[in-house]
Amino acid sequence: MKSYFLKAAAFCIILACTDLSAKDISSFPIGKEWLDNDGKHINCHGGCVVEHEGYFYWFGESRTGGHSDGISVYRSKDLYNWDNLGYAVVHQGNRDDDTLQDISEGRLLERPKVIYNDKTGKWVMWAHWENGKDYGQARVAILQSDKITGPYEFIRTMRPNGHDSRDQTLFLDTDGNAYHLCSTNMNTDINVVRLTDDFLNCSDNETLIMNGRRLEATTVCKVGDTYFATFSECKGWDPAPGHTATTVGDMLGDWSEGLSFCVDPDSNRSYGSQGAFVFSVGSLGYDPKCFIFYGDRWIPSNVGGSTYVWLPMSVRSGYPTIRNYPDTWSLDEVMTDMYRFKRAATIIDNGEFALLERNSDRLMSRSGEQTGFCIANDDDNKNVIFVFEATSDPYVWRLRDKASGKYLSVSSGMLSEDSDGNSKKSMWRFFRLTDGYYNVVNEDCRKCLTVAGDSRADGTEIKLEPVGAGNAQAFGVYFDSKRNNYKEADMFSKTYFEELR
């Protein structure tokens, strides 16, 4: 586990002239003290959140400074304003340094995770188990309970499969399946291995991914066939930057590395976090690909008053994507409109559509009112509406402004706009990626759209280089659906990329 190491400030909510208690939070504290509805600080770290009749249930280590207390566990109906209930699991029963098969006190538990078992009607947790002493047993804790809310019976400690397990999660999957993942190998791996049906043991099914990588901190969520996951570079307790993977129909495929899930300044520090979960929201009424990634911005010196670092990920790009708000947010704020933007199954003649830049996450936009591209956040007063006309050629394009009619265009070696679209310089061919992304290369002087200097950051240039020459040339084609209906693409399916190959 990794820490933060600037101490937390309180947070404190003030209303002119209310008495605004606890339960009137309405939005989520970044690194801030955050109190449950008894006025208290939430003790509740590197845990998970689970949904379960209506409500949801944050489990994590609950900690005296560094002391492991037990693991506590919170319910709430909206994510913001949450009721202690106490402890799921507390440590019990007599130290065993034989046989390590005790959760007596002194021993130390981290990162819990729960999931539910349909075919033993058992809440099932794992956490990681630790002597007390040091980080030398690598273990994991496993318990069950005929309820959500416990109290969770010690079943046993062990390593997965005889692997050294630190860091791990669990992963339920739609087909019932479910696989722990672990930092292995001394953190130099991350184990994935499926377990057996009871979910208290490891089946012989399991895969290392990651491979030297160094990597800890693991969350898993799925879309279709897409399973996303992202990473923090092991750096003790310090933040870290973070590292993400995707596969497409198998846990235990191949894994493919990419990039940061951070886009924003303070990205090499995953914006002052470490992960623990990642959760959707759609039982909120928002779209189900709308995820909670909840992290800890913790404090080595006192690690129960860490604080929280919760915020939006989206996966609308085809991979993890997290914005830093610095402050607070909201779920209205960010949620309602976070998939307005879909990927279009086709390009058709006349369809308006917006480029989406593939490694920020971000559209091709207006940087000025008159000339000038960027890549920026939503904003329908930057965001550039493309008509695409059909041309001869059914790779070629010309790309009309919506807003100011004119053609997308080259002049002396840079992006402008012109009025005469059947010039070669205002026609664009679109290069099919494996992943449904597009080189986009003018037809008059062959070089491509291309984000300066690699930047993910908001209001970067866009200008032209040749192919090959940055990392940033993909970009894939968006309609925006408050306005068009078109077909969406299926890019979370197997089929879909199997149909790009």
Ligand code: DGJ
Contents of the next structure:
Amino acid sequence: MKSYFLKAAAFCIILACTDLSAKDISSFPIGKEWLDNDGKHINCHGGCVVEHEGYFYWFGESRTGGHSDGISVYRSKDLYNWDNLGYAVVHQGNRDDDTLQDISEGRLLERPKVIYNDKTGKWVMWAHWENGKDYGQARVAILQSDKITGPYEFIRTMRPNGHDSRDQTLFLDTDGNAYHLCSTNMNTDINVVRLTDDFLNCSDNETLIMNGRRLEATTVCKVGDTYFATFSECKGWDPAPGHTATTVGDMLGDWSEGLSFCVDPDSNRSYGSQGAFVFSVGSLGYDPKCFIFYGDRWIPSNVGGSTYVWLPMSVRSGYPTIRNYPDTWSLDEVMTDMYRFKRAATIIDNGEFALLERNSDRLMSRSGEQTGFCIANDDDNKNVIFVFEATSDPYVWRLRDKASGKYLSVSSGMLSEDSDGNSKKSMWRFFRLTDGYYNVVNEDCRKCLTVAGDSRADGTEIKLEPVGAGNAQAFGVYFDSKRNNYKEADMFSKTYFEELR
Ligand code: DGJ
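Can you now output the form predicted in complex with the named molecule? The one shown was the form predicted on its own.
Expanding to the full complex; the earlier chain stays at the top.
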């Protein structure tokens, strides 16, 4: 009898352990099956993640094959393990093809976004709406609910201020205003419009951005006064190159286009993803500038079965940057030190600084050979910390490698290190650019630090080229916050950019 109970107890323990390991995950599965806490595929595409009262809520398209089942909602505390809470929106009501004012069975709802309206106390959802027969309606459906999880009440469909609207997103600004961004003019431009106070309509304040660029899959996030947007090129369900844009101070202001957010191989396919949403994980104890980029890896023949590409996004360079973790990654592993290197407010004599290359978001590093330099990922064994020594010219510095004690120098036209810090070959003029980066120009040969071939890849050589003979010639002066407590540049504020002008 005793042995029977022992066996039964052991069996239960094994069951419990098996159950736990099936449910409890602690890293993001990239492009692989991601199961909810019931062991079922998470069916929540093109959506968004919203925080409320200690939980994350994940809304998205629930699809069976290509058919739209409504908008699903999942809930999690840790972003890895999700409970399926069912549908926030189900298709309902009668079809009316004259007015198009319905979300009846058969209509298509895509890319739902949810924000909270403080003034009305309502949760508001906007989704791309199509009639279910073709892709030509290009409307939005607007819904609202008293509870975050729904059910959301259908209010209307419309074209925002008359514009055709396909891929779309909402952005709730820190001042309480909200904006709708959509691909418009047959996916040629992006329209940005401020919503009315109830978030149920569009105001007259709007602007077209990224004109003629043919972009979709817009995401927006903000740090300080700076707004960052990511987009994909229009390629249907196929992964396409990513794009970025930035504006400071005003969502409806001038946006300047940056590079792709991808800095690793497979950049042309955005690592096999198309963006849906970007959100901060600051509430989990990380720097609030630590973002997750949520993309879908679409399976066109079975949209509902599509997988997810959630990747860490950093803006430490001043531009959105995403590294590839092709299989998996965890928050602790990546986010803990994401902002270890911070941009210095000023260069100070005898200060210890690293040089961050703008396009790659990578640090000037030793390439392994005695004299070679390259751009590399954060790695204490490779990254070079320079002690900046002042000269009689306030813009010219000697850069002493803290590890070797030698000065960054030029020998036979190549970058090298030299124990003589007084030669012009070991002096570097820092020309400041309008975004706070520098061209770092040698006083002797007048050539500047340049990443070979404009590459953004880890390990690419840094060499010397004439100023203008390449696009990868901008280096930021950053300090290691684990070693030094220098004043950090307020690099996301409006005043920072005003002072640089
Ligand atoms: C690309 C969009 O981003 C997706 O949401 C979806 O609408 C597909 N196009 C349909 O081709």
